[in-house]
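What follows is a single chain, given as structure tokens, in the form predicted on its own.
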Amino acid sequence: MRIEEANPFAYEFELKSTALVLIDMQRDFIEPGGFGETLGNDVSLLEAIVPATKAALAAWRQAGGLVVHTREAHKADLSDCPPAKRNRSNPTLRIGDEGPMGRILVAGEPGNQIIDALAPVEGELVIDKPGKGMFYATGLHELLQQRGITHLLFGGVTTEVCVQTSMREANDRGYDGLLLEDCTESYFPAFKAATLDMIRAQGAIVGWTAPSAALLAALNHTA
């Protein structure tokens, strides 16, 4: 398959060796009352990408492609959350504290779950990650290698933090990654714009970007 509208140049991939990765589309980041809002952020900015992301996910599922969901999640005893991370940003609530949707960013809590619109289905990988990047302390690389995955399509939040970190980690491990531009967002629009430029600079130094409509067109062309 080929996405002609990819930037900085066309992106080629095979369905069987490509996974769609949705980063941290969790209630704590996207819904009012979650961790993102306690940091003083406007979560409606992130909510706005849900329709496009849902459409891309549905099309990818229909095509039979592998789907990976990640959640930023910590153990209940916070043994995998260093103080330097927990104490950062001076939020109203910290990781592990009781919030409106349970303990903030703790595995198994209501707020730590992926939003209903993008909920995983049977057969999809769900990765709980204690860090920003999806490969750190998760074993995901080995799981992808077992499945013969070489290319990754990305969506999720936030663009400049967990999404970009994961794409850079993927690049270091030899994956060709493409970020779906309207399936990712930041609490700070200028940060998203800068991240897109950084990813595709210097001939796709980190990866490619493209609108989700271009992915849908590529999938429809081969249907």
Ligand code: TIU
Contents of the next structure:
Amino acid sequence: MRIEEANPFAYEFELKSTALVLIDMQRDFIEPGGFGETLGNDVSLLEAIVPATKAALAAWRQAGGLVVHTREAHKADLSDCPPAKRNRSNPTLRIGDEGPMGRILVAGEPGNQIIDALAPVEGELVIDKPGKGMFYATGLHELLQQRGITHLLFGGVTTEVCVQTSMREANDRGYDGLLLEDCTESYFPAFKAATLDMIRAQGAIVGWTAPSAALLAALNHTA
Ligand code: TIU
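Please move on to the form predicted in complex with tricarbonodiimidic diamide, as the form predicted on its own is already shown.
Now the full complex is given, and it begins with the chain already shown.
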């Protein structure tokens, strides 16, 4: 398959060796009362990408491609949350504190779940990650290698934090990554724009970007 409209040049991939990775589409980042809002962000901005992300996920599932969901999540005892992360800044609630959707950024709490519209289904990988990047302390690289995955299509939040970190980690591990432009969002629109630019600069120094419509067209073309 080929996404001709990808930037900075066409992106080629095979369905069987490509995974769609949705980063941290959790209530903690997208809904009021979660981690994102405790940091002082306007979380309403992120909701806008849900319809396009849902459509991309549906098309990818229909095509039979592997789906990976990540969640930024800490153990209940916070043993995987470095004090530097918990103590940073001056949030209204810190990681592990009780909030309106349960304990902030703690695995298993209501706020830590992926939003209903994008809920994982059987057979999809769900990765809890204690860091911003999806490979740090998760074992995901081995899971992808076992499945012969070499190419990664990315969506999720936030663009310049967990998505960009994960794409850079993937790049260093030899994956060809493409970020779906309308399936990712930041609390800071300027940071999203800058991230898209820096990913595809210097001849795809980190990877590619493309609108999700181009992926849907590529999938339909071969269906
Ligand atoms: N704060 C912020 O923009 N993001 C995060 O803390 N985590 C993710 O990006 N998932």
